[in-house]
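Here you get one chain, nothing else, as structure tokens; it is the form predicted alone.
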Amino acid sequence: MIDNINWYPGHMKKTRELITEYLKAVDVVIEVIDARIPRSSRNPIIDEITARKPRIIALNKSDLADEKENALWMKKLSGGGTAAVQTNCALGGGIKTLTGELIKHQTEKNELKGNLKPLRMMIVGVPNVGKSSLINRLTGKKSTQVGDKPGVTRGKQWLTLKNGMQLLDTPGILWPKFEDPQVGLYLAFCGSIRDEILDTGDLSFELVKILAADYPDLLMKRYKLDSLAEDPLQILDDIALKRGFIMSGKRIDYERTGRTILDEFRAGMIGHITLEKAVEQND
């Protein structure tokens, strides 16, 4: 297993400070997580510093995840003052439901404080979970940059929604060290850690091991394999042969094979996959 992933750029330290500083100015926190890795994409730092604020969890990229697992995670994440909503921000799925939850908070605020000041919210999440896409959906315009690599959003931005609510955007934030190497792997699989700091071949090897165990039929169907070898390396070889990823001297092009598998997993081309099962979690 790949371990010792430790990535904590300076801008992420600044983001924690920004979130802590501006938290007192917002009424509700929207935490965006990746539906394929609901536990690993929940930053414990965010959980710690926003603990006293009402929370809405957007289970984003739910269209890429296993529908049955989405339902289980929705139950697991809801309750105790926290609402969970399935979203697909790229296509706008779940935005009306999320807006409905925000309206509930606006109504409660008006009744409690006896004024009509607009609800102020903060959107937080680790890199590449879809924060910028959600912001663009809520504002109805391209208010912030969207990219397929972590770290595209820069600095803080106060934005106004069509209904007058105000939204504070923050850059994605990771944490200093992954105590569980598996968490780092899951984040890397989904693109929340820059590919440049990892070995594509090793990463795809680890992903194939998981897919072969949990979603063998999807893996075989996508890569037109008649069966799956017990050895993940042999599965990589079989995929390379099917796709014609062979270099001179009949050598397997593991870089191209690994990149293809990662890209197709991230795009949902292999199938609806949830890497972290709700029933497996002990929290």
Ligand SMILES: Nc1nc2c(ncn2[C@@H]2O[C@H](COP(=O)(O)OP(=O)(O)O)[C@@H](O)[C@H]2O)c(=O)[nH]1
Second form
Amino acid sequence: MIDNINWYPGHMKKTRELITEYLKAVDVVIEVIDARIPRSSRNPIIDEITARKPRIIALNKSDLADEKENALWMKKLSGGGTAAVQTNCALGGGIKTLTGELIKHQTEKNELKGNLKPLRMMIVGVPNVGKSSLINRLTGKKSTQVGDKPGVTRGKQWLTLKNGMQLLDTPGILWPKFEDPQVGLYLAFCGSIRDEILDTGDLSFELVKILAADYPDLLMKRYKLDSLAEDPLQILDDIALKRGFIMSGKRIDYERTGRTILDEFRAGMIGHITLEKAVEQND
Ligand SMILES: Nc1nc2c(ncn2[C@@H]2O[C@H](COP(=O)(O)OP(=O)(O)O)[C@@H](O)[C@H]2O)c(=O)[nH]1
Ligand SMILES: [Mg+2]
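Let me have the form predicted together with this ligand next, following on from the form predicted alone.
First the chain shown before, then all remaining chains and molecules of the complex.
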């Protein structure tokens, strides 16, 4: 159900095998996740897949997320040999900090091996988190065409970065936690699942429910609402009225209303929003 990739058990096995093979050649793994949904955008067995390789977590799309939450997530995700860095691969934010972390690993490698072999790294993550964008940022290239095929394309090549470090040219595309329906929903909010397979009305209803609870002020401001109704459906009606999304016979155009809310959320127009909080309600 998730994304335009069909994750069959066979694909998952193949992906694992390929990544395991490439891991032997890399010193560091960069795991890219979506700062708006740091739980749902992680692969369920990432620790197992990357074994004990040093890891850097790129909390990407941090420009779209809640700054306060970014800081909390950074704390939560780092430690035990793993560093976390906030990145914005759309504009290049955080790349210097990320490079700084890589340099630390390079220094360690030099000391350990007693030579100056370049640091080798690979990027992994579930679809749509910004893996290709990060490759482009690190290499300074305009575009890396990466097909969304599970796993890593065979015939790997190393891209040499300006500082001499080497990056695997294609990222490891991991499967998401698709056994959890809530994860599917969160990935859909962020545009990681093709819209055709989900109902816009249902999706926007669920998103509005979360936004009304967690970011009521942003929601009211964006849609010029004086107050928020208790019922999310009523909120959708109020937004539709404000925007004039009304069809003949005074019927609400839920499709257009829903599409607008989803598009505006994904573009960051409602504000900086983190859907998954670092501190869980039931923590
Ligand atoms: N706002 C924002 N958009 C990003 C960022 N990183 C990537 N994107 C966008 O997210 C989408 C998916 O990025 P892509 O690199 O193709 O993800 P991949 O599937 O993991 O390779 C593209 O539209 C990118 O332009 C970021 O840090 N901020
Ligand atoms: Mg890609």
